[in-house]
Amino acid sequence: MGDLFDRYAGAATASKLHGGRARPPVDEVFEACGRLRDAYHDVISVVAGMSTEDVAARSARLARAFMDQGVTFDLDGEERPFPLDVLPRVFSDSEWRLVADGIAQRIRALEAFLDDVYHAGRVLRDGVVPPAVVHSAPGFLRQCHGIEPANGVRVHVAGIDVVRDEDGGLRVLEDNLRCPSGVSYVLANRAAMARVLPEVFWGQDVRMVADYPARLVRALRAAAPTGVADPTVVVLTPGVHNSAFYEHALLARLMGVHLVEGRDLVCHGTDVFLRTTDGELPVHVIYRRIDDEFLDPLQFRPDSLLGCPGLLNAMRAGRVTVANAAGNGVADDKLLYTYVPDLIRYYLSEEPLLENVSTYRLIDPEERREALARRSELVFKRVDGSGGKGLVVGPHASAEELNGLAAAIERAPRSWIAQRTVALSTAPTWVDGGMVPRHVDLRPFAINDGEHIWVLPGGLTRVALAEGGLVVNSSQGGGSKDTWVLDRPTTRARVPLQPLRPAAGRSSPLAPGPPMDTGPPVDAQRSQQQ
């Protein structure tokens, strides 16, 4: 198979990677016996036929293309290209159906829960979720009680984080129902891979991702207030200094809608308008990319300059739709996450298709006592945390950090949960001139138009680039992979893999190509067919 992949197969089960635990992580590409998984056979065959210089040069071109196009993130005050690995992650059609169906099921249950807690509260009276859990959630907004979205949708866009555990099963790690970010990387990754590594797509039936913006704008238009025939949609951004501004600008451009800041909007009574050089334009749908507390200074933070005064009253009057809805944070609270399997049974009368990761509810004295006694083995998260911030990985923390954590939890147990440390699956990743195993997770994105929940085929695979690292977030130095969903089962006959080593006449790195054009993103499969 080639020296690098031979070495990789052994390194994937090295004790350093999984902390010496008896059960090593599952590898996405190789089975435990070292056999290549069927879905990866063709792409590994192509990459293995390249020289190491070729692979290194392609990797450098990906980084340069991202920097040229502004696909960057801020790490310790420095703008860096978002690392994109040369080897994609691949899902078979059958496995992806489980992911998509499980995510759609979860969103249906969470939609029902949000409608319930901001109206009748039946789920609380029936004891499925304790009222104290909901009412103490940082994301529960009493100001939103009774607001009815035009088409009943509160979760227009969801990002559900999924991991593969040591048994090879897929589990939901957390839900993101407020302003989930990262889909711009999915689009940019596919465009960059199609340009820099087109040969890996040859003969592959990879499902397209480039229609995401069209599907999103259709869903947003479907959420417009009743009776509006031609709704005006805008993307509300905090501004250029926000770490996800690239995504806000890209989506607005690809959807063909205005990108606005709070100062561009004004409320007259219960109507919202966009200030333009030609006068004020009525606004019907706001795809907001700012947090709840900044949306309306009259209802939330009075010092906010990011939102629009009067916006919540316009929402309540049914004159404007904000997507995702204000108040969704109660449904992606990490303590509420532990009740989602019960919500699926309660609202849908179904068993969960995707299970949760085993989680301790630290508000329960007995569970808190057990979790703190095992704090060196568990992962602790703040219930309203995001981006890997406030995360304490017990096996990687010092005794001093763990003791400080225990004190913080005793002071405010509602603010934390604890989860068992999942040995996230690994995948071959190009680091420092070689293929090495690195932990990965997955954030699929789903769009709800009120009639159908569509899950983008592939989503964002994030990679923890540090050896043994479990934190995959870009803000913590993580990278990503292009994520493929094959359109049909792999039936192609096996052919011998060529070694991934310098070949005669191919020792020189490739010359840099022109900058990548990310708009609109090119779908790799379609570009190869044309």
Contents of the next structure:
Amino acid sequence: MGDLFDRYAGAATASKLHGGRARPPVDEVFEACGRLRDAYHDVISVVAGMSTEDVAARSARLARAFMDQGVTFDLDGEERPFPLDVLPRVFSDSEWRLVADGIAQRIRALEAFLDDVYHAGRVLRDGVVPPAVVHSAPGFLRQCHGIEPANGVRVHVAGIDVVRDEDGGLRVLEDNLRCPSGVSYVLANRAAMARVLPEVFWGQDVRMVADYPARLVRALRAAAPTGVADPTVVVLTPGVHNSAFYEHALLARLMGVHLVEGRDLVCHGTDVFLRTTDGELPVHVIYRRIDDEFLDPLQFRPDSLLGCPGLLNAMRAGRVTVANAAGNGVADDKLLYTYVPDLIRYYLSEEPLLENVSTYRLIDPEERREALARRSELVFKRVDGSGGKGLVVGPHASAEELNGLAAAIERAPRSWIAQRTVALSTAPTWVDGGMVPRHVDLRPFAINDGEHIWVLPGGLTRVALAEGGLVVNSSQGGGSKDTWVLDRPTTRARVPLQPLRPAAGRSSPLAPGPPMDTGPPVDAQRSQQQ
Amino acid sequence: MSRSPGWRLRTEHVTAFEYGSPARSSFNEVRKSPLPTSRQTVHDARVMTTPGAPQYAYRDYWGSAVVAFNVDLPHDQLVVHGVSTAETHEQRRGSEASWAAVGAAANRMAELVAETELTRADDALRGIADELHAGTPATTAAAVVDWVHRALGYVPGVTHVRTSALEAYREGQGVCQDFAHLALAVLRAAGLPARYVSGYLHPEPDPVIGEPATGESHAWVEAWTGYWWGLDPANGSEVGHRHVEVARGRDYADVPPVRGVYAGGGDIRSTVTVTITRVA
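Mind giving me the form predicted together with the partner chain, seeing as the form predicted alone was just shown?
Complete assembly follows, chain above in first position.
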């Protein structure tokens, strides 16, 4: 092994991140004894062979590629790149199967739950979830009661965040069933890696991610109202000022559908139309990237200019499908999260494949007392928060912050939950000229087309770039890693490592390797027409 | 027990909006059609609009009949006409529940015990709820409604539809929805599930058949005391023949007779008339 990782293995095991008090995190690449995990064998052998200068140069090229494409995110009003690390995160085929099955299972249960609470509410009468938990959820929208989605799907796209705990097991950290974002990073990451570090893919069967847009548009078309043979699909964006606008535009382009804003849509009766220069075009499926409260000013915020008045009744009348459905916030509410394992047992008669992170229900006076007494050890989250906003990491917060938090929780206990602070697993990450351990999580993306729940192989691995940092959200200043799923078990015989040493500072014009997934042509013209 | 003879009440509820300048389009939802209940049979219910528009009808979460329509031509006036005939009866009291049974019901109906913006209680109101919490759930509900009837003066024009129970209480006056909101705040503080009811009230206790009367859009409450018991805090009475029930919810925000958004149009003025006739 080359120099790059020589000191890393030691650093990972003797992590100082947790002051020796809590249990140390697991490392994604190296076992505690320093042994390289099988799935990483090939990729590490390539990267370990590179010189420090070469890795630095590749890292700089990755960053430039992103700035040039405009793959940035908005951090407190400032556009910043979302740094892509040179070393991918790799899942073995067998471990990925657990992730994909566990996520699909969770989505099936949450779909059943949504269908239930917006109809008969059997789950409440049967005492599986207390009515007060659902009734008080900010995302429980009574306006959505009785709406019947065309093919029964409400969670067309899900982002179920998964972390690896100190024992090495994967757990669900939170569910995102409204407008999960970040898939454009997955596509862009793969394309950039294939261009800047082609040799790391060689000899490996990395499952491709580039068919995500095709899968998504297929699911959206399958969700069209009954009787519509050739539906018109649109992507509804809040506009260019939204931090995820790049993603909205990219997905619309790769799916070959219109990118629209609310003012482009109009309802006549219960039919929805797109205003075009050729007149009004009927719209059947809206992949919306605006929040529920902005969808329809007649039903929700009357001051919203982002949506379209009349849309909810068009959904109710079955004339248009909105994806994801309105009202999904009741199912990704963080207090409801604590009931998801019970929902899996109740609706599916199965045991959860992926466990939750242990969580305090702060509406319970006893649990609240205990959680507040341990507030310097726990993570506190707002029940309807996403993107790491409203997140307080106890071990990293000042006493003053924590006391303010305790007062806020006593005032509104339903608005918060507390979770055990998981020492998220670490992965070697290129920071300031060296490989150092940084905490990572994973947002896999799943698409439900009504017949099958497909989990994009890989998803978005987010990296907390600050040393010891546990908040990985892009909106909180994180980075990311290209995330691989190997197509077959890595049981091949070990070959001696043959370090590649291309010259520093330039890409390696090497002979073409086996076919690989180069990701979507993110800077090419629209790749398909609907 | 034989059923009291019903009153057949025909109600005409007209809401007229006038825009300062023509509205380019408007989207509206109307809740003016009576609910079928154990106390009330609905014979017919229609909504008509000027300008005319295709209608879409559905029942909302609370079971209320909703008519939605949009006008997408410029218009400087919008008239929403609700016409209905319903046969009303006196209430039949069910069997009274114990506090334990009310507590169990409150768990099932959590949203009807929880505070809302419009029905928030403060320490003073919670204190009053404690004082009135005496005897059975039914006697407590009656005491709360009686207290609200005396706590507020019926004075139109002081409050509006977004006035909260607390604001009306401090003001000491209001109209029917303020009485209802204050009653809901105290009933819920006393642990009783309670809901807001919007509807119509015939002004006469003994109307002449066939004679139209100027009625009003009215609001009252129902408290769960083993069954839903209708109480009218503005009149300090039980709900009976004179009351036509239209919509239920947590507070006014769940049951507005007309709600809409419009593009252009400038300022808006509205007038409401309710004519109610006992026809049989």
